[in-house]
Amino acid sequence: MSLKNALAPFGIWARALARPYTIPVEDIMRAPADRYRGWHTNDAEACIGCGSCSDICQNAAIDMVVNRDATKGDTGLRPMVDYGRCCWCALCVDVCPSGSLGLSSEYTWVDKDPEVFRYVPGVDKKPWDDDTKGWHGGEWDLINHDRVPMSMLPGETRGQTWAEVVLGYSEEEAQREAARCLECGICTAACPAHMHIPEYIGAIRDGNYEQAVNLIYETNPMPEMCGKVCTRRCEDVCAHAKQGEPVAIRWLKRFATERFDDLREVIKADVAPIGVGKRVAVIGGGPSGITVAYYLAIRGFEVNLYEALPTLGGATFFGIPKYRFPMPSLEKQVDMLRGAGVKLHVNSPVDAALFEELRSTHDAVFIGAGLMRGKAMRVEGEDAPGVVNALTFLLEHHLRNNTDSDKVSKEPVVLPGMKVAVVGGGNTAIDAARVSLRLGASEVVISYRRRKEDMPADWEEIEDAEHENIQIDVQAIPLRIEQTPDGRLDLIWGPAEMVADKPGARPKPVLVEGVENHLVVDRIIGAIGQGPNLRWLSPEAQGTIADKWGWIKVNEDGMTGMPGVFAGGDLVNETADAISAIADGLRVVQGIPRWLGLQ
């Protein structure tokens, strides 16, 4: 060791008397910048538990933990942040689709317990929860909340044509829209059929359309129909809908299925043939019946499907106009049934005798007959000539124009130049109005007893009707119908005042007494709903499987009170949409093999 190195430690003492380099400052807290990234905050009620924050965190600092029961549109999970890992980059905030997550401007927190630095913002209460400053996202536009628009026929011309109104996505548009999906899976939980939505959207994004269609067909045998007319509850809960437009899930499903002219060449059903040697009869060729028939057939069952009308599809055939759901789309899906080996019996209504015969010759029977009885408006004069139920109107129109059936009158209900009033506010009312317009009606008015925002019809259908210059009169309660001296119809209605029983409750229409308005038209179409009709069954059978109103009761497997007889669709659930009927069918596809001891 050199002498210099030996004396070096003592040289430090020379600095003891030196003037310090640092300058003491007053010990005060300095205010952070308004956009400072401090500790996390979260509006736990606005948060939907999608997990986008956890997925994007590069440090694995965020875990999703159970905080509440899952509900429609909310997984029940909330993010827990570990500040031993967090780097305060704020990516979690920037990609939060609900806008609930933020970073406060607070930046000091001292504690001897390291466990306190791992907490659930918005749930584990902190002093900075109400801090209005800090980082709250929206700076970098990392999430695209805007939907890729769908091309449509111009509103001013489409009311004069039966051509399909919605034109569909191009490949580039579909992939761009699919790229918006956050893959949170909230949509899957909301879908009655629990379709593999993020998975098939991811396949579309990657250009693997065959994989997308196979994923779709695992839980839905009518995807092109759903891609055009589904009530899309999945989109109602989409994370993007909190601050923008939901992913166009329905349109993407449509895009994938329209890529292939013959789906039989694409679908690769990989299921065990557990039903070989077993026979199942299906009554009704609507969505629930098609679901049961298809999935049991590919599992080896011998399936006989009986439909009273000339074509399968149920309400999707006769209730949905072809400008929304063209016949080739339906026929392509019916071909899948034939390809699976289902024996189709159209123009074959089932009566009490045939029902008992099917029970004795089959191992199980499924009833999916739908709601074939239109409800009355229950106003004086609705039995006058020129007043027709929407169900009858739409059924006759489709039979006349899409089949060679001789069971309908030769002359349409609505003739060119007529003025038409439609009473109701659901999709059936919108369909009846738009069909009337295409039949040549000079003017079409929809009369609805509540507000426009209360209409049960799909908002897109309402907008389309208005674009086609269909008038919508709201808060109009029908009182009676009278015939005018010149043979027309006078729909007399009273204005409604919307009254809520209590704060926050849905207001009800209450008639304003003493005021009457007149709407003189040539035809009135009642569209206030459908009800069950089981008169084709014997009274004993009706009493065994249905309540006094005609609704069929089933257990968790979809079986009625009659052993071996199952049911689903609109006769069972009150939702009255195709995807719920498909979900009922899927339940029965599991229930029949279980009842037969095959699984």
Given for the second form:
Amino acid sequence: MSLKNALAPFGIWARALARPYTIPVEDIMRAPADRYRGWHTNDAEACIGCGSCSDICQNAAIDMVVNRDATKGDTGLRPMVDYGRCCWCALCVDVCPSGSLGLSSEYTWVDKDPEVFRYVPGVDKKPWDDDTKGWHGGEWDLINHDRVPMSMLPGETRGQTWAEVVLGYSEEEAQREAARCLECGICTAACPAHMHIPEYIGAIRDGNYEQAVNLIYETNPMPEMCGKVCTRRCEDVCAHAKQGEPVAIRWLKRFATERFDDLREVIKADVAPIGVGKRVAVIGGGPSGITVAYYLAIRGFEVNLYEALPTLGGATFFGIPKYRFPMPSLEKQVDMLRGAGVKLHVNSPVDAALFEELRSTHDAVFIGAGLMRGKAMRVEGEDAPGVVNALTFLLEHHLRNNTDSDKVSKEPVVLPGMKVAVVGGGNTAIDAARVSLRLGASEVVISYRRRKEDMPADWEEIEDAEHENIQIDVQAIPLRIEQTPDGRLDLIWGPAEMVADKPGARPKPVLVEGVENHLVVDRIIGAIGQGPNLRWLSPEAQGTIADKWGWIKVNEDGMTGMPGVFAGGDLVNETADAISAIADGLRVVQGIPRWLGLQ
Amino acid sequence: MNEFVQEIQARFEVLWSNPQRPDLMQIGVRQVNALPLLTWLKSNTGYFILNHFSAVDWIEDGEFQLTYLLTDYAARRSLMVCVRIDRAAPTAESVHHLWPEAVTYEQEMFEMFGISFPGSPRQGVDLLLEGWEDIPPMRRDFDTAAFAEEAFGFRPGRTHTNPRDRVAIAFGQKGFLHDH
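Switch from the form predicted on its own to the form predicted together with its partner chain and print that structure.
Shown next: the complete complex, the earlier chain at its head.
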């Protein structure tokens, strides 16, 4: 090595005090463009864990990882991004149905550890989490927020007919609506029966209708009923509902079942005949009883079903009007029970003696007797002639029109030309109002204590009623009912003021004192709820299975405090809708074989 | 810009026109008319700048669309000329003699879509995809996700939970038509 080479490295010291050639990065670093696509941000509380970001990612850069418990409306998963594969295309942002995912404008991040470039945005805190610049979507979306509209009879004229209001999707419409489904499955958590919703919607989209109805029958023996009148909690939590209209899950189920006039040849059960030689009695032919009877019958049980009315269906027969759920739809599902070998005993009310006999002659008894007592309005004067309970009104109406029952008067309570007031805000109130209209009432008014947005009725039912020119008076508290000299009824009500209640609860109506309004009508229908009535049982049996109000408590198998006696439906659950009753039935379908040691 | 479309219509058949913005008109013409129209536009009108030139894969129609974006800088407006060509035999006349910069666009479209422009100088010369053997990657029947899966390894330790499965397990989803 020459001396020159050996000394060369020290030459740099000659520039030790000179200005550097290099420029500090801060001096030239420019802010990125406003819509620069950098590291992800995610509002972890708004995210629902649907996985659409992971599905659309063409580079397979996004995993869904467990972050919290799954709840109704949240899978509890959150996206984790592997920046070794991300190309910052932002398809994940544009497809995000909750709008929670975004890209910040921050793009520099240096680290020696490659593992840090895989993180869960919004959960693993980053300096750019609150960056409002970057790309946060919203200018266009890759998902279609609008559902395919449903054809209906026009509101002005349909009040004069009993024809079904909803006309159903065409095949093309159904497939188009089914194609909107993101297949995240969030809906299945909210469905009390946890139906296989994305699976059957996928089958409808692909035109596999037999497969669709078979998937539906996995958990629901009354799908045409649910397809028409379900309370569809599934749609409330649909990922699309965050920024648009939920997938029309109910109408798609309806479409699939209506493809078949007779489902007996279509539904293919494949279950072991574990119940051969065992007998089960079912009391009540509503959704819970039908569920227990159908799924136990296909397992070889001998099932005797007792129904007090001339027709099965329970509240879906006597409560739900036929313009929503026509008789042929109901009969189609009853045919499935017959096909499964269930012995149907209609016009067969069960009393205390028969109950004891059923207990001794059957291996298990199921009670799904429903809520057969309409609650009183508890206002002075409600025993005046012309004031009726909605439950009685609807029951008598449906028996008169759809059966040959001789237990009801030939003449309806509501006659043509009458003005009718309905007190209440649930689906029963809407049903009573719309039935009154179809009986010829000249004017129908629904009077409700709270605001319209507080009404428990389905929003579509409320809209449908309004389209039929039914008037809805809100924040109206009934005070008393008086008879007018000309034989009419005066519903005297006071205005309500909405007062905030405890967090999470609806605001409660408080009467504004000193104001009295008059609503003069010919008939008043009270529709403020239903309660249990177990008086057909002996007092001892009532005391064993129910509390003092008549509500039945059951264990995780659906069994009451009386061994071998199971229960479900509105007598047991608080939600009092058909799909919850079906879910109760499914619990008992597992519970009875377990109790009998058949599994 | 509608009068201008009528002026074009007087010379060449315009299949459709769509005023996207006040300063941007889209027109569709037959492939046979494309080169004469572009030559006329460059020689006789303000639209003599080829601002952009690209393709769209209309796989459902069995066609590619060539899109020539011409700009009249003096008038500050643009004309998008759209030409559908057969996807099964994707060949179009080169415009590199009108606009030298078209060479790179045509080279790119050959590589990314497999559309050939006979006579264009750098046809078949690799631009980005050195040693590419698969179908051209911008064709919509190219499976990007499958390619990414094959070509790039996964970082160890990655796990993915299907949202549908998580809900089904958490809420005890069952089926009652079949024994499981």
